[in-house]
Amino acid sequence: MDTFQQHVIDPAICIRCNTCEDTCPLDAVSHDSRNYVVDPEICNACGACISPCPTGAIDNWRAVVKGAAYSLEEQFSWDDLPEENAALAGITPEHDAIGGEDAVAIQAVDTARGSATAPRSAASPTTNLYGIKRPAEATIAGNFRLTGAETASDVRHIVLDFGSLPFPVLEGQSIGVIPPGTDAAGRPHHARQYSIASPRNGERPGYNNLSLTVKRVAAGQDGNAVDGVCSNYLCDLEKGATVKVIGPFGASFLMPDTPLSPLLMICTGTGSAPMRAMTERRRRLNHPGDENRLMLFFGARTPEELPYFGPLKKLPNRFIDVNLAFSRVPGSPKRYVQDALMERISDVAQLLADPGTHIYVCGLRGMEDGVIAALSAAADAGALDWPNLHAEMKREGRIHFETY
């Protein structure tokens, strides 16, 4: 009987963050409105998607008879993984045995722009402490609108308090929130992922809490009207309400613990959440000499739609160099974060030349090409070899992309 280990994704753990689909060099991973699945006709068990997955949902295998693999249709219908076939169990996953020339070929087609490796000096994160079957319960300690009431963009700063329940997090990590109710098929809603906007010692130091930056979703990326199940749920919660939380997740998009490492942060909209966490961590440390070490490029449609606009304007320039880019200000040309980067090209080049610099990019996926082009231009301006520098930063865990 000819058998093999089929690569499958556990739908009960998956938080639908799209990391696996972005990472797979063969485009073997796809998704529908509910599940992420692996095509057995394409997957070669290379293992490229294993490490970046924040929950471990991707690292699952089922022994099957060749010619009788689980189809995509079957995988899309799963709420849980099928039970292991006892008669076939014990087969070594093929991805563990790949090496030599095959491994080199797999690495060559890995074109991810960011690193799946954490900075060498980053603190060790706690991950997957709470799961779907045993979620944590948090209480809403605050729900504040960050954007102007006259704008259609409703972005909230939401504080979750865990009371006496342990929930340790680091800057750059995320959590999953489970909205109540069921979907159109009558199945419980799956968890949605949100980046943490507060530093490791909480939104309010001395209390067991954290904050999120949540935008109410009223339209899809195609512009059609849609109600974001979890975003609307969170934005409507009042103080004192409870919410089910899983996680924490993330072991790579972490800040270095070396206090004087320069940070180049580039974000749009709610992608500001991890940047706020990192900035606030450094502000609270107040380390002597920690000046001119943070540079932020932050984009939004208008100042009224930019989260944390007011607090950002109050931070002293000697602490953080803030560069804002607005694309829909009446009477002004469209300006994006990559345009702001180009305007500061010599200063960005100096940061790229510093071997201690760490780069973080978070926001809409459409910004990636422009950001990479601007970083490449800055490297050229500083007489640096961008392809080699980019590869080096990825190896060292000094450049990270988290886009959606």
Second form
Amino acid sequence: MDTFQQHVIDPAICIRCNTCEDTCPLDAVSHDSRNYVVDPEICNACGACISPCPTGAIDNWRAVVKGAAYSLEEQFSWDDLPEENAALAGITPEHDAIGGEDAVAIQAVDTARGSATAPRSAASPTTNLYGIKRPAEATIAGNFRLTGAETASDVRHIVLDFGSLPFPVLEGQSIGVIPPGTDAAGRPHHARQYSIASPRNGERPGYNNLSLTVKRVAAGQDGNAVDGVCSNYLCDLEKGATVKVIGPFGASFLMPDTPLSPLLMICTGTGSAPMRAMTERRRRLNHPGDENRLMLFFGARTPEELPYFGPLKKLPNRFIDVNLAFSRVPGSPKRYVQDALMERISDVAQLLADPGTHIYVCGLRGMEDGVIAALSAAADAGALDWPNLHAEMKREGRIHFETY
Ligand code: FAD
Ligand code: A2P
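Starting from the form predicted alone shown above, please give the structure in the form predicted together with adenosine-2'-5'-diphosphate.
Below, the chain from earlier opens the complete complex, with every other chain and molecule after it.
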């Protein structure tokens, strides 16, 4: 019997972070409002999507008879993966190279902008300690609005306390939050992912807690008014409420564990969460000589809508070089993080030339092109070969993107 191992995604574990769709060099992965699916006619099992997946939902395979693969329609309808076909499971233990009969046999090309691996010196992250079937329960220890009361952006600093439950995290990791209730089809809501905004030893040092930076979603991507399920749930939680959490997730967007590595951090809005965690880690380490090594580019609509604006302004310049870019200040031209990068091009070039520099980009997906273009221009200005440098930084786990 002609069989092959069909690549499928486990909908019960998937947190819909879009990483697989972003990573697939053949565009074999797509999604609807509920599930992420793999087209068996396109997937060539190249494996590019496997390691970036935070949950492991992507690494599932089902032995099927050629010509009878699970269709996209079937995959979209799943709440759980179908059982293994025991009669077939033993036949093809290895993943075949090609899925369907007419699958496109194209070699995977590394089109990713960031590293799939952690910095070489990063501490070992714990991942997937709690899953959908056995989530952790955390208690809300605080929920504070970070943005001006008069602004439309409701961004909150939310502190979750895990009590005596182990929940070890590193800066740059994220968690999943399971909102209560069901979707329009009566199925439980899927978990949403949030970056951790506090360092590894807690929002408050020595406490078993962590913080999140959550923006209340009040409009869909098309601009129509819609209350985001999980962001509204979280933003409305009061102190003492409990919340179901899965994770931690993330094994590559991590900081180097060398106390003096230069960090170039570029973010918009809630993308500041991991930058806050990393900056606070370095501040608490308080390593002698940690000066002029952190450079931050942070974009928001206005100063009032920039999370952590107040505390950021209090950090000494010699510890962190803060560059803010505002896009909607009346009377001022629109400025994005990539414009701010260009204004500091020679300093950015100097950082790029340092083999210890690590770059982190987090926030709006739309900024990726502009940021890459600015980094490339800075490399040129410093007489560095950007394509080679970029490839080297990716190999060494020194450039990371987390956009959504
Ligand atoms: P949904 O009910 O899922 O969606 C409602 C509507 O909002 C839909 O029309 C949808 O298209 C649109 N929408 C979905 N996501 C967004 C978005 N991010 N911005 C604008 N519109 C959206 N969010 C944070 O607030 N803080 C974080 O630190 C954070 N970290 C993330 C890290 C990763 C790796 C990823 C993948 C996402 C992260 N997010 C973060 C986004 C978060 O996971 C949710 O997507 C977001 O809170 C919206 O969820 P919701 O349930 O409220 O909206
Ligand atoms: P804009 O005023 O054009 O929306 P948000 O408040 O939606 O989270 O966005 C954070 C900041 O990122 C805003 O200043 C927003 O500007 C800006 N932004 C939007 N698109 C891009 C982009 N393509 N590159 C960089 N920044 C962007």
